[in-house]
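Read the single chain below, which is given as C-alpha cells and is the form predicted alone.
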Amino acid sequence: MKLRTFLASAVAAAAALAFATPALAQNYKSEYRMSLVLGPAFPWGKGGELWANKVKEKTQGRINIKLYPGVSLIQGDQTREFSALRQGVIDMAIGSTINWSPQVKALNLFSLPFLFPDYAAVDAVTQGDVGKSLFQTLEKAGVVPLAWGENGYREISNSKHPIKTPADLKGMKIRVVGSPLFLDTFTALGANPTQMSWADAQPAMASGAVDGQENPLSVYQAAKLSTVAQKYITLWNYMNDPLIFVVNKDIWNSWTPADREAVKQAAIEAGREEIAIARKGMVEEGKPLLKEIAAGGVTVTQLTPAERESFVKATRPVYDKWKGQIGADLVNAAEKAIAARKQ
C-alpha cells in the first residue's frame, strides 16, 4: 500500500513538474512590453489589444502583454521605434511601414506615391511572395515577424480649400512624419512638408502653424481633427500604411516552441481582424465613413481619375528615383502582383 501511494504521488509531482517547466525553465518576463503609436481608441491599439488578450488566452496565461501607445517607450519618436526593438527596449511591437522604412530600406515600398490603387493591390502584395520577401528582409534585420496589420490608405486633409490639382497644395504647411520618401513627395507637389511627431501635429494644426496633414480617415475620426480646423479632406489613396506585428528575437527566443507558435497564431488573427477594423465605413456600399464625416462640416472631395492622374504624374520623378532605392527587383514584383490581382 505504502508503495502504491509512493509511485502514485511521485507520479503526479512529475505531471505537475512537466505542466510547469515551459514556464519556469524558459525564464518567462512576469510582463512583456508592447510599443503602439496610437491606443485602442484607433484600429492600430485594437490591434494590439486584440493581439495582447488572444496571447494570454493561448498560453493560459503565461505570457502577459502591456500596451504603451504613443511610442513612450521612446519617448514619443516614432523614428526609433525598430532600433529600439531590435535592442531589445522593447520587446514586441505593431509598428508602421512608414516608420520603420529609415531602418529598413524596403518598407519604402509602401510609401512610393500612387502604387495601391486599392485594397485588392494591398492585398496581393502583403499576403503574396512579396509580403515573404519583406519578412525575409525583417528577419535579416535582427527581429521575428509574424502577421500584417493595417493603418489604412492616408488622405489629405486641410484648414484652407478644397485641394483637386497639384496646384491647390502650392506653399501648403503639411505635417508629414519623418520619411526622407514623404518629404520628396510634398515637394514635388509644391507644398511644404513639415516633419513632426502626431504628439506635436494635432496642437500645430489647432494654432494654424500647418495647414494639413495626411493619415487614414479612421484616424481623422478618432482624433476628432475636424475640430482642429481640418475642414476640408481630398481622397487621393495616394499610399497604403500596413502595419506589421512584431517579436524582439531574444524574446522570441526565449518562449517555447509552442508558445512561439501561439503568438504567432494570435498576430495573424489579431492582424486580420484589425484589417477589417481600419476599412470598416470605406468597404461597404456607399462608404458610411464618409457620410459621417460631411455630417461634422467637412467638406469631402473625391477626385475623378483624371484628376488623381494629374498627382500620379506631378510624383513620377520621386517614384522612379526611389524605386532604385528601394530595389527594382522588389518593386517591379510588386507591380506585377498589382497588375494580376483579382478585383
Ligand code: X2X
Given for the second form:
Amino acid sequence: MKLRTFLASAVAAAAALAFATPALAQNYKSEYRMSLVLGPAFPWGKGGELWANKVKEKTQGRINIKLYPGVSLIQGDQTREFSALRQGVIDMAIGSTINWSPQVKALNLFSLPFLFPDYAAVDAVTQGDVGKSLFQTLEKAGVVPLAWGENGYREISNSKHPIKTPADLKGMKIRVVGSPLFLDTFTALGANPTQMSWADAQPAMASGAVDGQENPLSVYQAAKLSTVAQKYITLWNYMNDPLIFVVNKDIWNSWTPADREAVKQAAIEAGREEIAIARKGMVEEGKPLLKEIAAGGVTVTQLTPAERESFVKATRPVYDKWKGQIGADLVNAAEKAIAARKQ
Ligand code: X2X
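How about the form predicted in complex with the ligand, since we already have the form predicted alone?
Following is the full complex, with the preceding chain placed first.
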C-alpha cells in the first residue's frame, strides 16, 4: 500500500515536471557563456555578477550563466567580441562601445573627443532617443541589446610628468584600444598612440614599452596602475565609455517569452546598479576616489577650463571628421540631447 502511494506520487511529480518545463530538455543549455573584459574586482565584472545572479533567481535556475572575464572566449582579443557574439561563440556579453565600434560604426559616438561634459550628458544620450536608436542599430547588426551600463570617464595617466597642455603629450607613447578614432585623437594631440589589448597593456606599462594609457579611475585603481609606473593622472573627461548588456539572437529566441522578460529585467536592474558602482567616489562631495588615488603617491592634475579648452581645440578636426563617419544625424541628435539635459 505504502509503495503504491509512493509510486503514484512519483509518477505524478515526473508528469508535472515534464509539463512545466517542456522547452528545457530540447533548447536550454545547462550553462550560458557571458563575455566581459574586466572581472568582478571591477565595476564592469560586478555588473556581470549582478546580472547572472538576478537571471538565476528570476528564472528559478532555468538559465545559468558563467562569467568569462578577460574576454577569454576569444583569447583576450577584445575587438573581436562583437563578431564572436554574432557568430554564437559567445552567448551573452557586457561589452564596451569602444570594443564593438570597429564593427558598429555608430558606437564611435561615445569616443568623439569632449562630446560628453558630465554624467548628466551621458544619461541624456543613453537613456533617451539616441540610446534607443543605437539599440535598433545593434538589433540590425544581429544581437539583442537589453540595457546600458558604464565603464566610466576615461582619464589619461602616464609615467613621465603631469599633462596640462597638448604639448605635454608630445611624442609620448600612449596605449589605446579599439577604433581608429583613437589613433586620430592622440595623433592630433601630438602623441604617439599604439593599439593593443588590455591584456597586453599592463606588461607594456610595466616594461616602459608605453608611457601612458587612458581608462576610468575605477579601472586605474582596481588594476593598481600606479604599480606599473603610472604616477601622473590628468582629469580631462574626454570621453565616457558606456557598456551594453546583450544576448546572441539565437540564444534569445530559444528562451520562452517569460524567461526573455526575466533576462531583460535582470539586465536593466544590474545595469542601473553597475552604473552607481562605476561612479562611486566621483559623484560624492569632495570626490573621495581622487583623495584615495593621491594618497598612493600619484599626482592628480585637474585642468582649468582654459587648459581643457586647448585639448578640445586640438581635437576638433577629429571630431568633425568622425561626425561624418558616425552619421551627422545621430551626432546632431546627441548634441541636442546634451544641450537640453537636466543638470
Ligand atoms: O581595454 C580597455 O582599456 C578597457 C578595459 O577599458 C576596455 O575594454 C575598453
